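Just the one chain here, the form predicted alone, laid out as structure tokens.
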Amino acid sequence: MTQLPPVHVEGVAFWTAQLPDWQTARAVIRGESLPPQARIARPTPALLAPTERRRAPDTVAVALEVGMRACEAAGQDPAMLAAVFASTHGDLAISDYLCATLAATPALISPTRFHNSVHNAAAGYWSIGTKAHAPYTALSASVHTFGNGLLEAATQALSAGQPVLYVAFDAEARGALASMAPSRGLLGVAVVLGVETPAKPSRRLTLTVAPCDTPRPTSARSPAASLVAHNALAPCLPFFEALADPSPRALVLTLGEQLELQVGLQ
């Protein structure tokens, strides 16, 4: 069992079609308001030039939206932050397109879609849009993605002694891949993790890596759970339920088949 020194949650962002910002999501999670009935169109990534904005897939759009909102909430310059980007599947709609086109008419592959198919596409767009020279990491760990990304971001923040942006996202699966790697809707979340106590109130986060025989992740229980339950990134919701609760909370995220991340929020 390994416990990391505490870090602080300096800024939070959340986006899905019915919960398009953290304020709305927090109110629904707390049971203070009902989920909006209207579904919002995907975010428009203002960081990008108009041509890039039109070409950017949903995964890039939502990743850039929550990344920028988390930086604004934290009062941090996004160009100065190292970043961790995590996605369970990347963009499966583009992957399905590539597979289908290669099987039928390979000469018609779109260079733009191929460019957007790589797992670090969102991170690349982020570094271009923010003009950031700080390093970024792009990772995937199947159903354990969110916990591993959170651990990576906290470890980097502690190692460097500097705030780190953590962005996680997943989108709709399409075609044959959807039967093997199901995901519905579009979901993006982000937090800025810092090592120093910020001037404004914040949540202190303690992470402990522990072996286990069978992972028992904390289940989402708030009214927001049904809105994201079928997205591949749904395991992130208990963490944001804990953030929405001002009282101390503890939860468990999975890191692997025999490894878990015990999370404490003060």
The other form holds:
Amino acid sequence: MTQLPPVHVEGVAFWTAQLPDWQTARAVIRGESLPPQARIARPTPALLAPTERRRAPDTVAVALEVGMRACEAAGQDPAMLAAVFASTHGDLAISDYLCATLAATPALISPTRFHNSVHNAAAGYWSIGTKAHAPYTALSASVHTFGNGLLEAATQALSAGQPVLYVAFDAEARGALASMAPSRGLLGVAVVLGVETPAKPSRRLTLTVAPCDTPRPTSARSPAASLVAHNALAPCLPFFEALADPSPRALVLTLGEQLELQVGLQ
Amino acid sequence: MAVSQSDGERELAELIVTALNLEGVLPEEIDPEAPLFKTGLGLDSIDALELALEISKRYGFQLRSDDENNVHIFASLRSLAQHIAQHRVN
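Could I see the form predicted together with its partner chain next, after the form predicted alone?
So here's everything in the complex, that chain up top.
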């Protein structure tokens, strides 16, 4: 068992079709309001110049939206932050398109979609849009993606002694791949993790890596659960339920088949 | 802005706006003689590849990336529409 020194959650962001910002999501998680009926198809990434914006797929749009909102909430300049981007599947719609086109008409692959198909596309668009020269990481860890991304971001913040932006997202699966890697809707979340006690109130986050026989992740139980339950990133919700609750909370995320991440929020 | 487009130019203008997901550009407002790249519509090299792909699919002939006449072919909506009219199979 390994416990990391605490980090501070300086800013939080959340986006899904019916919960398009953290304030709305937090109120719904707490049961203070019902989710809006209106569903927003995708956020508009104002960060990007028109040329990048018109090429940005949904995965990039949601990643940039939550990244910007988390930096705003933290009062941090996005250009100065190292960043970790995590996604279970990347852009499955593009992966399906590439597979189907390669099988049928391989000479007719869209260069734009090929350009957008890589797992670090969102991170690349982010660094273009923010003009950030800070390092970024793009990772995937199957169903354990959110916990591994959180651990990576906290580890980087602690080792560098600098705040780190953590962005996680997953989108709708399409075509044949949807039968193997199902995911519904568009979901993006972000936090800025800092190592110094911020001037404004923040939550203190303590992470412990613990070997186990079988991970027992905390289940989502808020009214927001049904809105994200079928997205591949749904395992992130218990963490945001804990953030929405101002009282100290503990929860478990999975890191692997025999490894769990014990999360304390004070 | 009122511009005079032939039927072929109008059809190509619609393909460009749709294929490249151009924001705030109406097909009927693309000046047939204005540059498509850099100035004018402000397209870039990825757009050129994407456009060549869409033209291949729609009109049934290949636009080659190593064609030395590409600068002239892709100069404007008018020059591209004329090239398509001369080579189209579909």
